[in-house]
Each structure stands twice: as C-alpha cells, then as structure tokens.
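The chain that follows stands alone, in the form predicted on its own, written as structure tokens.
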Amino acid sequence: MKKRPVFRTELCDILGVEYPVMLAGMGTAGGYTLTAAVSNAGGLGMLGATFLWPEELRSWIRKIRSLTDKPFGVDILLPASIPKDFDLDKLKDYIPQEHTEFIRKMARDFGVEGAKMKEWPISEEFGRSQFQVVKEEKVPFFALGLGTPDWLIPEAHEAGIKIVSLVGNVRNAVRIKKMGADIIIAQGHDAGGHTGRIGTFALVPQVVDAVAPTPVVAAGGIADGRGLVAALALGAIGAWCGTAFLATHECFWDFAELGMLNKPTIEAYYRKLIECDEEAEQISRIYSGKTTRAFRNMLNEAWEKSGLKTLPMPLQSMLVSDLLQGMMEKGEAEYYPMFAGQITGLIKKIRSSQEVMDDIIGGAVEIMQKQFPSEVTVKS
C-alpha cells in the first residue's frame, strides 16, 4: 500500500482530519456520496444541504456516517435578508407582471408549462429545522454561505458545534468574528456559485489581517497544489475547494434521487467543466438575485435580451426555479445553471475524489520540499 504523504497545518488539528483541505458545501452537487468519499481522502467534506428538507437531511446524514467514520460538516445558504417565515402566495405577490409574463412565455416556448421544481422556502424559520438536525445528529460543523444570523452561533456554541462562515470582503468578517465564528471562509472573486467583487489573492490577506487570531481559510480559485500553498503564503491555514470536487465521479448523483438533476444535465455538466476554459463563465443574479458564477448559457442570453432587471432574494429564485426544473427534464442543459469557478482551465478530466486530493497534497508536498528549495535562494 502506498505511503500517504503527510502534510499538516492548524486547520487539520481544529477539524480532525488528514489534509488542510475542505470541500465547498455546493447545495445541488456536493451530496452524501461526495461528501463521504472527501472525509475519507483526509478532507473536511461538507454536505451541501440547502434545498433539503429536515428529514431529508436527517438521512443523508446517517448515509454519510455508513460510508465513513471521519468527520464531516453541513452547508447550507441563510442569508440575513431573507423573511422570517415563507407564504408561497405573499411573496409571490411581489413578483412583477412583466417578469412573470416572460418566464411563461418561455415555458410555453419550450413545452415546459407545468413543471415543479422541488420546493425551497427559503426562511430563518427553515434554515432553523435544519439546524435543529444538525444538532440532534451532532454534526461537528455547520458553515453557513451569504450570511450568519444572531441566533446561531451561540447555540451552536452551547451544542458543541463549530461555525464556518463565508466572507466576500473585509467588512462582513470583522463583523463575523465579533459575533464569535470558528472559521472564516475568505472567498474571493474567482469563486463558483454565489461570489463576490474581491479577488482571493486581494482578499486573503486583508482578512487574515482583519481577524487575527480567528482562523482564516481561502477559497476561489483552488485547484491543486499550487492553489494550496498560495493559500498558506498569504495568511490562511487552509483551502476550501467547490470546482475541483464538481469534477469527480461521486458528484451530483445523489440529487438525481430528489429529482433535482438527471443524467443528461450531469453528463452536460461534466462535458462542460472538461472542455471549458477560465473565460467560460459569467457572473450573473439571475438564478438567485445575488451575484452568481456559472457557465454561460441560453438562458442568460435570453434574459439579457429582455431588459428586465433582476429581483431581490429570494423572489428571482421563486420566479425561474420551475423552469429550470423543466429545462432540465426536457434535456435543454444549455437552459440549466452550472456553477464553477475560473479555475476550470484546469480541469482535464473526470477523477475519483481521492485522486483529486492526492493531487492538491501531492502538489503542496513537491512545491514545499522540492521545488521552493531548488528555486529559491534566501540569504540573512
């Protein structure tokens, strides 16, 4: 059996795990599956368990916990300017006509009228039975994307639970280590999925700065080794990587079961991060109301041509969600969001979780004992 190679910071010691190495917690591709098989390399993997309801996430939970013994966090979006509450029809009242009557008209368009995609409603009430599960399962870590509310960190605290909370600029993580976070995600532009105006080379530092002692970790643009020890070099004791896990066997799959994705869509993703480069995608609010990275498609074509502006959390969600829904079980990928980072130029091929991380130690291990020593020359 081969030696595995060691490589350690601060980061491994706070989470218990192997390798400085987390997974992005992605709410429709980083299921139990992915989230087991990273644990297991000498990660942190974290489910991504936005659009699940309590009890779906009870059982992936205990799914996760049937295919490893090592430790493991949940993810999930509850960003501070959602509702307390969710009524479908209220809200729903906000939407405009004109938005209305274009989305419509594009489900007629494509023969899409009538699909349902599975019910999200986004509310602090929600995102508080998810943290009722997490607790009663005694999940060790609990991250949090887009915001952290008052209410959370000390009963996690009081629970035993270790907050993860992801930041976009300087401001919000002062704001979130005064509410007492355990560890800061610095999350740069180059970042997939929901992202900021700050590149992570820019912000990485300033965080760790800002925070200090608070442990800081880098995300946005990590993908092998290289990402890993930039990330050390500026500050952070560790790496939180989304789009070099999107690229694995043990992605996207287990939100088939939900009906979320289908094999067409997975494969389309995958084609996608194989052949893309780091100019593929675009930042963009339509799926979500706040920005977002993902590739390209018809869909944002078609949605720029209207003119019409998006809307605020989480009335743009309510308003495209059933025709993304449809698209999808129609087969039309290129209608479908796919989120990914700007590091996709470096993605060649579809690997097994463990390979990819053999990959990101593997590189640390080379740079820090052979290459850095070979190349540099430090005189006193």
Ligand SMILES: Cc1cc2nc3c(=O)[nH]c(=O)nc-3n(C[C@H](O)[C@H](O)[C@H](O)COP(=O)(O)O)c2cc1C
Given for the second form:
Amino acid sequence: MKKRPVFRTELCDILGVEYPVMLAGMGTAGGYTLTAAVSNAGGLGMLGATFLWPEELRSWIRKIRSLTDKPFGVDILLPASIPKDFDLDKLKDYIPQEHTEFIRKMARDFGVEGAKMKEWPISEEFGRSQFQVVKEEKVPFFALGLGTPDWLIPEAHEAGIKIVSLVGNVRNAVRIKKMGADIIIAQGHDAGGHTGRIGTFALVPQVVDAVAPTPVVAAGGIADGRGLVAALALGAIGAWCGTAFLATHECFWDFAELGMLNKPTIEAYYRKLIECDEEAEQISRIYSGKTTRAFRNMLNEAWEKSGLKTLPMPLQSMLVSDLLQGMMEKGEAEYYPMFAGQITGLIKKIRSSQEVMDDIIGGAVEIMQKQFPSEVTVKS
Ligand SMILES: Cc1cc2nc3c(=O)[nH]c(=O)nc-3n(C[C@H](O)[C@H](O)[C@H](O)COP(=O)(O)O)c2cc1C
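Provide the structure of the form predicted together with the ligand, given the form predicted on its own shown above.
Up next: the whole complex, starting with the chain shown before.
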C-alpha cells in the first residue's frame, strides 16, 4: 500500500482527522456518499443537509455511519432574516403579481407548468428540527451558512457538538466569535454558492487577526495544494473546499434518490465543471434573494433582463422553486441553478474524492518540502 504523506495542522486535532481539509456543506450536491468518501480520504466530510427533512437527515446520517467510522459533520443554511413562524400560504401573499406572472410565463414557455418542488420550509423551526436530529444522532460537528441563531451554540455545546460558522466579512466573524462558535470559516467572494463581497485573499488574514485565537478555516477558490498552502500562509489552519469536490463521482447522485436531481442535470453539471473557465459564473439573486455564484445560464440572464426587483429571502426561493424543479425534471439542464466557484477553470476531469484529496495534500507537501526550499531564500 502507498504510504500516505503526513500533513497536519491544529485543525486535524480539533476535528480528529488526518488532513486539514473540510468538505464544504453543499445542499443538493454533497450527500451521504460524498460525505463518507471525504472522511475516508482523510478530511472531514460535511453533509449538505439544507433541504433534508428530519427523518431523511436521520437516515442519511446512518448511511454515512455505515460507510465510514471516521468523524463527519452536518451543514445547513439558516438565514438570520427569516420569519420565526413560517406560514407558507400567508407568505405567498407578499409575492407581487408581476413577479408571479413573469415566472408563470417562463413555466408556460418551457412547458413545465404544474411542476412542484419538494417543500422546503426555510424557518427557524425547521432548522431546530434538523438540529434535534444532529443532537440525537450525536454528530460531532454542525455547520451553518448564512446565519447562526443565538439559541444554537449553548445548546450545541451542552450536547458536545462543535459549531462551525461561515462568514463573509470581519464584522460577522467578530459577532460569531463572541457568540462562541468553535470554528469560523472565512468564505471569500471567489466561492461557489451564497457568497459575500470580499475576496478570499483579503478576507482570511483580516478575520484571523480579528478573532484570534478562535480557529479560522479558509474557503473560496481552494482546489489544490497551492490553495491549501496559501490558506495556511494567510493564517488559516485549513481549507473548506466545495467546487473541488463537486467534480467527483461521489457527488450529486444521492439527491437523485429524493427527486431533487436527475441524470441529464448531473451529467450537464459535470460537463460544465470540466469545460467552464473562471469567467463562466455570475453572481445573481434570482435563486434565494441573496447573492449566489452559479454558472451563467439563460434563466439568471432572463431574470437580470426582466428588471424585476429581487424579493427578500425566503420569498424569492418560493417564487422560483417550482420553475426550477420543472426545468430539472424536463432535462432543461441549462436552466438549472448550478452553483460553482471561480476555481472551476482548474478542473479538468471528474475524479474520486480520494484523488482530489491526494492531489491537494500531495501538492501541499511538494510545495512545503521541495518547491519553497528550492525557490525561496530565507535567512534571519
Ligand atoms: C453547489 C454548491 C452548494 C452549496 N450549498 C451550500 C449549503 O447548502 N450550505 C452552505 O453552508 N454553503 C453552501 N455552499 C457554499 C460552500 O459551503 C463553500 O463555502 C464554497 O463552496 C467554498 O468555495 P469553493 O466552491 O470555491 O470551494 C455551496 C456551494 C456550492 C458550490
């Protein structure tokens, strides 16, 4: 058996893993298979559980445990701005008529009227019910994109669960540190999915300085050993990688079991990941009301041209969800929201998670042991 290189930071001790690499939480992409595969490859797998109902989440956690005995975590999106009690029918009344008509017309034009996305009641209550499962199943890490509610951290700590919070600026990093988050993910503008305004290179050192000694992990545009070493040089203790693991055989397919994806859409996603360069994405608010980086497509372009004002979360996702489901079911893959980061130009083929991890770690070892000592002269 090939000897595995040693590449450790403090993050390995905090997470109980071999390598300082975390799989980014990715709803509708990173299911139980990918989570277990990344944990087995030496990193920390992170289940993208945003769209999972509590019993689905429980079943997927158990599936992960049947595939690995290594640690892993669960990630959800819980926006701070959502209403406390979610009454779907009442909220729908706040969607302006012209918005509804625009989306209806698109659905008519594409022959996808009547499609229904599986209900996803974005609410604090729903987040609570997901957390309850994480607690009952004794998952050691719980990650949150978009917001971390006040009640969560004390309850998680009482249950022995560590909280991992994503931030996109220093102000939120300081706030989350004061609340007691265990690990802060400084996620730069380069990232796929929901993303902020500050680039990874500028964000990471500023967050590191502002929240020390709370551990900071860098995210956004890290897909090989160069990115990992750069993240460490900026003061982070590891990397949180999304786009790099999207381009793996283990990604996506679990969500087809739940009807959220299908074969043509997954194949088109893989094709885009391989073919597209760093300019192929665009930031749009069409999908959720918040800025999201996804491959540019006819749908987000039509939205930008429409001149319609984006609605706040969760109204915007309620507006477009059935249309997106219809596009996916019909195989109109070009219209499906394919989130991806600016690092896509680096992706040349679909690999296994183990190969991606070997590449990241092998590249980082090479830089630290051979490249730096031969190219950089250091004296003190
Ligand atoms: C397909 C996709 C789905 C995502 N979904 C989520 C999510 O559900 N929860 C979350 O916290 N972040 C989500 N993100 C953001 C990632 O957690 C992560 O911050 C980002 O992928 C890092 O940048 P990178 O893609 O350049 O590696 C998503 C990203 C992608 C690409």
